[in-house]
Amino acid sequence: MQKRLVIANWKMYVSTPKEAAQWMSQLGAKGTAAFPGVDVWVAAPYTLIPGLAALKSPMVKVGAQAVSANTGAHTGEVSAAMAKSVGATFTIVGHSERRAQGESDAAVYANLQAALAQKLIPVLCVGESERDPNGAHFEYIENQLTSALRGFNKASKLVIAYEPVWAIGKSAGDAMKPADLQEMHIFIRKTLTAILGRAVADTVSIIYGGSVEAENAASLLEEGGVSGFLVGHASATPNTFIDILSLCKKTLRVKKSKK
């Protein structure tokens, strides 16, 4: 049975270590077993880190928003050991959001490097702004992919994220139709295999982030072949995050069925 991953990007929504703690709180009122077959993670704010990993919630993978390759004279920037240090296990890499703030491909790759050097797990984000007729957004994708994981270390652990961008902040009636998740999923995991090998590949989680809302969850995980989700502005309501987690669940109960 295949499990799911469901990561919680908080961004700047969820702020203060009292609304951070209400979260978990009521999370946790459903008990770690109300999701079995469900992997539950948070990318927090820096700020908000070390009291989440101090709850040492066996239901939660507490993790980072971004983290940086630079040391030193960088103000304002956080390395991914400063990450590690206060309790981060994973961390962001490559959201279309820090993209569009300028970050390159080659502070991507740069940036992935240093996670896994502290033996953070990446959560690497690839994704188009625009879908081409001509299918051009195939190439765009493949050479986000290829540019990040060249030598990558293939004992590490990685999760693709996918999130087209001309799909954020629509209805999820407006969001990605599962039919073309599923092209797009096969796509990466062909790439991931070119680049990898077939034995790591297999091992990477397929997740997607684009309007990800309890209305559209089950079809996208049943029909576009994805394990999970990266869920933003909608993890930040816990009851909205609890019902796509139990959606997750449900969907993993009918694929038992069917064997």
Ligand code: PEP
Second form
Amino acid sequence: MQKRLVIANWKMYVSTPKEAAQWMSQLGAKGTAAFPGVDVWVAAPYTLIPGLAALKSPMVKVGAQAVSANTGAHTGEVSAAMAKSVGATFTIVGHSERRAQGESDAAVYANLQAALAQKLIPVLCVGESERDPNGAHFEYIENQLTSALRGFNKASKLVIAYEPVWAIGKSAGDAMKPADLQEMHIFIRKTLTAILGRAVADTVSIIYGGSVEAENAASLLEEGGVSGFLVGHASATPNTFIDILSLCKKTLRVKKSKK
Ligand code: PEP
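The structure above corresponds to the form predicted alone; please provide the structure of the form predicted in complex with the ligand.
Starting with the chain above, the whole complex follows.
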């Protein structure tokens, strides 16, 4: 069966252990059989990872929003090994909000390698700041992928989150149009094939992020062709996030019955 992957990027929205526990219990109340075919991951603030991991939820994989390749004298940073030691199993790498704070392509590459060394699944974010009428944004995405994935260990798991920066943090009406997403999705798959080879590229999930809400989730999946979503603001409230998971499940059913 085709699989969906939906990752909640809590950013700083869900910020206390109490809020995190409430969020998990609202999702848990649905039961483990609620979303067959839909994998649910939560990228949590570091402070919440140990508590979430301790819940050992059969429904949710817990990860970090970023990790650093640095060790030692780097005040305030958290390494991949540190995130792993408290229960992270994956990490976002190269989110645009971190790139905007100066995270360079070289740092993204190093952080991705650090994640792999700790066997954390990297969720590599790529995305252009604006769409160029002449299509320069395709080259921009190709460069981001090529830079981050050089020397990639082909035995490792990888998720690509395509997140056009101009679409992040708005509302469904401002998100990417499904037809444009379909074009970019095909381009990213082609680029991954050129970098990693077809056999490996075919194992990589490509998900979309940028103002995904219940209103646009189904069309982005069905027309856009992506495997799932990285969800920011709409993951802050469990019920809104659950609505998106339900749509992911529903669109899987539609696909199955068409066969
Ligand atoms: C994000 O920043 O990863 C994101 C997808 O945010 P939002 O859903 O709020 O656009």
